[in-house]
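In the block that follows, a single chain appears as structure tokens, in the form predicted alone.
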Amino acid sequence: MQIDDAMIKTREVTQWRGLHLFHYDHSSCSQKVRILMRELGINFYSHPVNLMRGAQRSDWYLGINARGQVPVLIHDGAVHVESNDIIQYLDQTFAREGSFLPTTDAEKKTLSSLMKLEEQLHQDLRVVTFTYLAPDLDNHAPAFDESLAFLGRFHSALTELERMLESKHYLLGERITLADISWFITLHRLDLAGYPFRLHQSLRHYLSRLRQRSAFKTELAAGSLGVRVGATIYRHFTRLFRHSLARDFQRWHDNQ
């Protein structure tokens, strides 16, 4: 989605030439955009936004994106937001060969549906992230839902993806598309948190295949070693002494 020029308060960026990306290493939405850029070999000016230090709430940044979110793409002064819209724009604009866009009307319809579902689960993914994977240092995480309905929504979505993958290698067929890039980080993050992928064997093998692609593998290793090690320690501590997604899922399942 391109932001109307009149809404941009930090006017200097409207004069920028080339391709600029505001992003954060461990933001799921930033990661999907960077995966596509790696896959397509797109060069860009990198503008890291440290979410842990609240850089997204500075007046300067809010003047670009009033919602204070990453990623933001600026291309020759035009400001684009929403990660799924950004990856479609990038593919349409820069892919010379090896496009990840769907090719048939049926694929386009399925892509739209899958991206919409992934977007609808974004708030639930934030609950998973701040409950099982990362500390909420500035108290901006969604409230934990004791009914565990968010796990039910993920189970329903993943059951649908499992059905789609029973007869093909990727979500839209036999070649990777934006649908797979859009969903990858969500699936990876759920796996890190301890979601029981044994219930979705086709999806588990699919996730393993995607992780072997160079762009995906490189992106998963992005960010400072200290942050990644700290996140691993925190994740295991939380699982032992606070919240366990596997236990919470079983509790949700038992109440169905």
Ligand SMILES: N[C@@H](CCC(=O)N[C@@H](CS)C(=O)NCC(=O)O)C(=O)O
Given for the second form:
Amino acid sequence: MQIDDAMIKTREVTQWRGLHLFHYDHSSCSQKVRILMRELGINFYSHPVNLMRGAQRSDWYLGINARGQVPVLIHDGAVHVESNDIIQYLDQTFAREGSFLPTTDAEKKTLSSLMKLEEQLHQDLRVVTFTYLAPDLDNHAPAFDESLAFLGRFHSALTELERMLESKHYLLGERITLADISWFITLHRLDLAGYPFRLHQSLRHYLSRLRQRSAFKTELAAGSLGVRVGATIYRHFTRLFRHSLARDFQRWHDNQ
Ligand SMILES: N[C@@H](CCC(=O)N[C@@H](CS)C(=O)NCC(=O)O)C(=O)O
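Having looked at the form predicted alone, could you now put up the form predicted together with the ligand?
Let us now look at the entire complex, which starts with that chain.
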């Protein structure tokens, strides 16, 4: 989605030429954009926004994106937000051969509903992230829902994805598309958090296949080593002594 020029208060960015990305290493929405940029070999000026230090709430940044979120793409002075829109825009604008857009009308419709579903589950993914994977240093995580309804929403979405993958390699068929790029980090994080992927075997194999692709593999290995090691220790500590997604999932399941 392109932000209306009149809404941009930090006027200097409207003069910027080329491609600029405001992003954060560990933001799922930023990760999907970086994966596509790697896949398409797109170079960009990088503007890291440290979400753990609240940099997204500076006046300067709010003057670009009043929502105070990453990612933001600036292309020749035009400001774009919403990660799923950004990846579509990038593909439409920069992919020569090797586009990740679907071709048929039926596939385009499915892409749009898959992206909508991924976006709808974004708040639930934040709950998963800050409950099972990372400390909420900036105090901006959504509240934990004791009813565990978020796990039910993931279960029905993953059951749907599993059904789509039973007869295909990728969500829309035999060719990788933006649908796979959009969903990958959500699935990867659920896996890291301990979601029971044994219930979705096709999805488990699909995830391993995607992780083998160079652009995806590089993204997963990116970010500072200190943060990645710290997150791994935190994740195991949390699982042992505080919250376990596998145990919570079982609790949710038993209550159905
Ligand atoms: N629907 C938006 C969601 C963007 C979003 O929630 N970004 C998170 C990081 S993944 C963020 O900037 N959070 C900072 C905050 O909420 O303070 C998109 O897909 O781009």
